[in-house]
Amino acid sequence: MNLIVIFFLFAYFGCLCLSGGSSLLQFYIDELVVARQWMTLEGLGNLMAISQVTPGPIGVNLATFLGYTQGGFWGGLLATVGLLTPSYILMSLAVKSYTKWHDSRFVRSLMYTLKPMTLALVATALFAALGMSVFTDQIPFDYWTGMVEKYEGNFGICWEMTPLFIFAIVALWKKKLSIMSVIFISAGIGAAIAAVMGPASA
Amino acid sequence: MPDNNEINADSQNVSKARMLWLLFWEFFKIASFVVGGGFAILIVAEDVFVKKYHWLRDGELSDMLALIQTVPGLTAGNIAIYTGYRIAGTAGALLALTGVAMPSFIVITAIAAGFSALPLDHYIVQGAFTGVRTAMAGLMLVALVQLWKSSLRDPLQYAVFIAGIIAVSLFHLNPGWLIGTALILGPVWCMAILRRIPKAAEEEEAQK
């Protein structure tokens, strides 16, 4: 039953993920992290920080990631499977008829508003994951413009990660560094704080 | 590369089985060398079916960008499909499509049988992870600042963009909502209302 769950749920992932898959992130924490709890926010920033820096593309090593803590081998084959299939039948179906979907007027006014929409969906995937770096939890846009009464987290900023967090903005814009040299230096540095700062500070 | 010229010269009558198996097995190697998001491959791919084996069209996968980026899908997996589909037809793509996937599913699979047993709890890989996760802000800020200029070019875009926020952070829908609504907006806004669609940010980035 889970596995069958798993499989159409990442069916429904792959069916959305736009823009090549940027937006996915907001898909996973919406649905595995806060309607179904299959895990925290901070364990799904870990599988993808794994994802990350190993070897293969991060959607396909992500996915099949989090279908196997669900499914077991199983689980990450068939998530990894569901997240695919909708791409290859589209994809197929967009190279066969390339002219005419190139130059559809429905296509194009399609993208007109999925373009911004997929780009708010990276923008809140962001905040999300500044939430668990450079600030101390999850930033509390409900609570600051008053749609919730009480607040019960910890919200702020978490100094000692933001020279890290300038430093590898600064590092991917001028493209001085690639992206894993500046996972590796961040996963150096962050662990050297941690060693500084002794295990009370976690 | 000398064996590069031999596998040119026989390429043009490869038979069918071992032009499907070249399909797995270059993407198979394109997945495993290359570390992290899609871009990488798309350079890489270029590479091999153009240079190494003339089955593609100089510059092709990279002028297929807009189509590979449309269609709902990660990178990585649209390129293999796209010139799976363009050597070998649909077997072809299933077949470029396995290769780009599979190194991640061995290595993932063995890392996560073994996960329980690392020292995640463990206050310097605690700290490592939150270094990585911090970088990762960081990666997520420059794409967002690099897909704005093409995604976000008159002001009904940026209320779509700005609605969407407010929509997730604010009330938490839920993004396939958001996404569908999407959906309908463009045609009803493009072809009911403002009757022209808005010229496509890559068609004039290819004009120049």
Contents of the next structure:
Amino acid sequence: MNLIVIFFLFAYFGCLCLSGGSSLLQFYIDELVVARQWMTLEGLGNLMAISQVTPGPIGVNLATFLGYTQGGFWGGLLATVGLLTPSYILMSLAVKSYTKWHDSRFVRSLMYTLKPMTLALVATALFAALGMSVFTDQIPFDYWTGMVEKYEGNFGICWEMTPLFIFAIVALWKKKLSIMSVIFISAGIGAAIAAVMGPASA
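Given the form predicted together with its partner chain, corresponding form predicted alone:
Below: the lone chain, stripped of partners and molecules.
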């Protein structure tokens, strides 16, 4: 794998990372799974899960893992640097200019219009994550809305994972458990399911 390609590809992703690393999930699916076929959707989901439980921001962790799978140590390093470079440049410019321009009507309008866009990116990432966990395939919005006539996927509900998904929501929202507690409890339940039903079920 060309290391230069890895660097510039993740630099491109870095330019799109406007609401956190998780918002890049759909871009990863479109580019790495569908277009370039570097990995399967299941493989991407596994790397995302690993990124969630390892220290550091999920976006950086996931970029490091993805780069490593394609280019070894240097691939992981260049993917990480590529992802962070646009943010570093843009934040440096923002820090230097925001005090001067924060009262500008243009800047206020820009900040106002970015809010719904970042919400849309987060929602897109949510749907993509559902397609790798609670459902057996990505949600076929194109087919449901009539944009494509034929659906060739395998969309359905992953019933054994649905109770775990509901548990996590209730634990985080209602019971106010820490994120790490929910992650480790869910991992334990998933391991138990795999032991009883086989790895393919988990």
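Positions refer to the first chain, counted from 1. As the structure is a prediction and not an experimental result, all values here were calculated from the model. Rigid core: the largest C-alpha set superposing within 1.5 Å between the two forms.
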- prompt: For Thr40, is the CA shift between the two forms at least 2 Å following rigid-core superposition?
  reply: no
query: Rigid core fitted, is the C-alpha displacement of Phe135 between the two forms 2 Å or more?
result: yes
- prompt: By the 2 angstroms cut-off, has the C-alpha of Ala125 moved between the two forms once the rigid core is superposed?
  reply: yes
